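What follows is a single chain, given as structure tokens, in the form predicted alone.
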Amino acid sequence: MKPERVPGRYIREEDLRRLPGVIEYTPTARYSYSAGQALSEFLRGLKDGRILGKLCPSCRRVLVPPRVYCEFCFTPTTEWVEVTGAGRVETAVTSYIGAARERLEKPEIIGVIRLDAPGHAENSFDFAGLFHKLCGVTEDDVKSGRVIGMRVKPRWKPVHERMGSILDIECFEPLQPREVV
């Protein structure tokens, strides 16, 4: 289906640039972003090889990544909770596009990992989970659905390479080695 043309005169871009009063302008705006109180502490924890969340005192959810308030019950979060990093794959896809939107020669497996929160009921954990690379699994594992529900743990970068970034976790790998058939 062709898009409907709107009445008026259509001008090619090169003709538009030649009109009187049209100037070339490249914005030079610079932006600064602050991670904020909760995310800053989360990133410091990653640099130390720890995954931190915040506990909501009202609904008892553990929020990872942490937030200063619970978006489920709108209560300020209070207590920091360290989670083990072990968890379960909720969903996974095979991606042929990298983080910088480049085509990958070898695809990556990306998943949403629902982390365990020891001492808290499973349904008390924020469902959002962490979106991260999976290693030790194949495209066939994704296609067959074998990766869904798989227990995984973080594979950390060496301490001297960590920067306080989500990429301090190289990937999440299966807790149990896969059996070779």
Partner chain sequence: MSLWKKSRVSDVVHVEGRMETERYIYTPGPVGVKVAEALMEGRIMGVKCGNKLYIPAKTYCPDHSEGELVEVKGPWIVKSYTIIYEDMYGAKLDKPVVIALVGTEEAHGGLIHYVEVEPDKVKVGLKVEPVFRPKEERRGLITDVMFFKPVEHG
Given for the second form:
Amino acid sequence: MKPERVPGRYIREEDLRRLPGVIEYTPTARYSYSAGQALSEFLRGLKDGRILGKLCPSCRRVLVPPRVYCEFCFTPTTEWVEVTGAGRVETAVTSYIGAARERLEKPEIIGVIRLDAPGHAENSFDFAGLFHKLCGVTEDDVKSGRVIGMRVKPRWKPVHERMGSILDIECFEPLQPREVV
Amino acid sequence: MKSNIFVKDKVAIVGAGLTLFRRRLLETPRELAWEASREALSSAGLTLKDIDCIVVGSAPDAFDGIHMKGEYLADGSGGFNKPVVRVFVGGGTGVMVPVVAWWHVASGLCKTVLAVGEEKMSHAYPHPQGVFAYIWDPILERPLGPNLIWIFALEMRRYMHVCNASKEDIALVSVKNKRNALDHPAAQAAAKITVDDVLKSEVLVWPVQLLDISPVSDGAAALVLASESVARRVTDTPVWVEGIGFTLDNTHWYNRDLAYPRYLEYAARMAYKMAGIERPWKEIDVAEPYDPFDYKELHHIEGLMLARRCEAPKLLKEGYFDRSGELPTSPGGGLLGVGNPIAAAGVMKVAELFWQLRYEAGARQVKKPVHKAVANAWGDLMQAGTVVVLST
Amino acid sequence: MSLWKKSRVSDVVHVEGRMETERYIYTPGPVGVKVAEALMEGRIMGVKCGNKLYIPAKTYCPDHSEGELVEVKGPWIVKSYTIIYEDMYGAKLDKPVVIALVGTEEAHGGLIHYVEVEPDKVKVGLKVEPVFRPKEERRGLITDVMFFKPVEHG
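Right, the form predicted alone is done; let's see the coordinates for the form predicted together with the partner chain.
Once more the chain from above appears, this time first in line as the rest of the complex follows.
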């Protein structure tokens, strides 16, 4: 039976730490990430409680989050378009773990929201959308699938707390409590 | 899909080798690459002297904790005083490695290529999940404190919704692959488990639970590819690379439907066209669809057009994808069973098909006669698709 | 292309970020463990491949065969060197630091290490010897050798 030989030696963490010649190192690299032209405007819009997209003059798609180019047509995008923020939940999950795989005390619900962009081109595959937390829905809504297709809108942070960040939207919440479309 | 590819030489795989796949191995990353390379070369009856060019594949540098991992791994992969290239398309790297090796030979540039995939995920503490944080968009995604499993869970949930697939249906993949891996000498996560075990395992990001996911692994895998003239000289049973394909879908992953892997269909169409395959669901005998998560195997079976959309869960239940089934998938155990040292895992899948097509897989050998096989891998932020089609 | 013309650099938002992981723990590997043990005993290892000797020690040879670990006994010489006047951030050092490629006449390669010598005294071919830390401070790392120093004549 192939493979006939599989070299390699398993070692437990505590044994590895005891080996002579083992090296421990903690890197930290600091960055200042440029948001670029389109996202900078988008972030300023969030501060004002507005969700901005860019319109592609060629395919008439509204791109949210906005980009300076339309990746479908490879042309520069032109006008800014404000969307209401209302939309439908495409998919949603419940996370019981944090970024470094630690258990969370309170699970979080996260989803992809397909945003309404009436009058503009979209298809079943490609759409204007955001990725964010969901509130006002339960773990059971996720499991049963009730949350999928649910109409939602952004819940904004109070004006004085907004920083021009994606977190200026606290979460997306049901448009009308428990409405399922 | 337009394909206008000039092929000077037919390309065959003539050797394959693996290291153990384990949560933590004593060997350094370059030693793992060296061990796998040696196994591949000796299985082909060749030495490093016979190799013209080197292809090294490895996923994010941050796993091993060494920047420019490609040049770090190069000498362990025999890459020195020779043309060497490093390949990196996230999880898709493992199958991109033979794809790139293929065009080195097909173009006539090299007669023989040593193609190596390596990953060491045990260097990062407390958990390699922490390192994944830096593949998210720093402006719009990272502030939400995401865990990488989020996106896969979102995709799985969407697939379940659109295809009306249950958690039980999907867990069967994990049951099958971990069982298949019991016969694999390198396997890390081989086990006899039931659907119930999967459903009772730790819930990470519902619907994803611990046993829905492949393990964190160290390991390396290598292949030797050769032109037709060399292949016919060194072996009586070359395995031909008949087609290759690779596609990247839209990076704005939450601007597209996640229920269907369009990136894979495009890549598969490219590869099938090159291989002259018109009805993959009839013509492919055995497959290694990329299975870092259990739902992903079903997703990829559909993307590879081995089943109609949303039909894979039903076929799975009927035993269609078992080793003794009509179209065995992941007969070696896949990532769920053998392990998932990212770039090495995809190479391992291609190696498994190499052994299957040569009837060398022993206890893992599928029951039916096999002539044509397909493997795929998937990566970056869910949008890279890489495919190879093999035949005897 | 109206967007490009209208925008000013000051309009662009920057988001602070930091890449961090709790730590990396790098395995020395099976051969690395032997090399580390030798260092703790005050020995520097190389690898013998056929009739060639390579420094530093590695698991495998350039032709991919398995090498044989051997002690490098010297005599050590400076094969190349550089003099460092600034630290990583461009700040001037109090005292220039001499970094050298230290090896032996017959061996291929060498170790990159500090040489404790006045910058105007260093030259290619300078005979040097390793100075180890006290035994109880050694950890099997290359820094178990504190530095190389010129061999005293006479």
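This structure is a prediction, so every number in the text was calculated from the model and none was measured. Positions refer to the first chain, counted from 1. Superpose the two forms; the largest set of C-alphas matching within 1.5 Å is the rigid core.
Colleague: So, superposing on the core, is the move of Val22 at the CA at least 2 angstroms between these two forms?
Modeller: Val22: C-alpha displaced by 2 Å or more between these two forms.
Colleague: After superposing on the rigid core, what is the C-alpha displacement of Glu13 between these two forms, in Å?
Modeller: After core superposition, the C-alpha of Glu13 moves 11.1 Å between these two forms.
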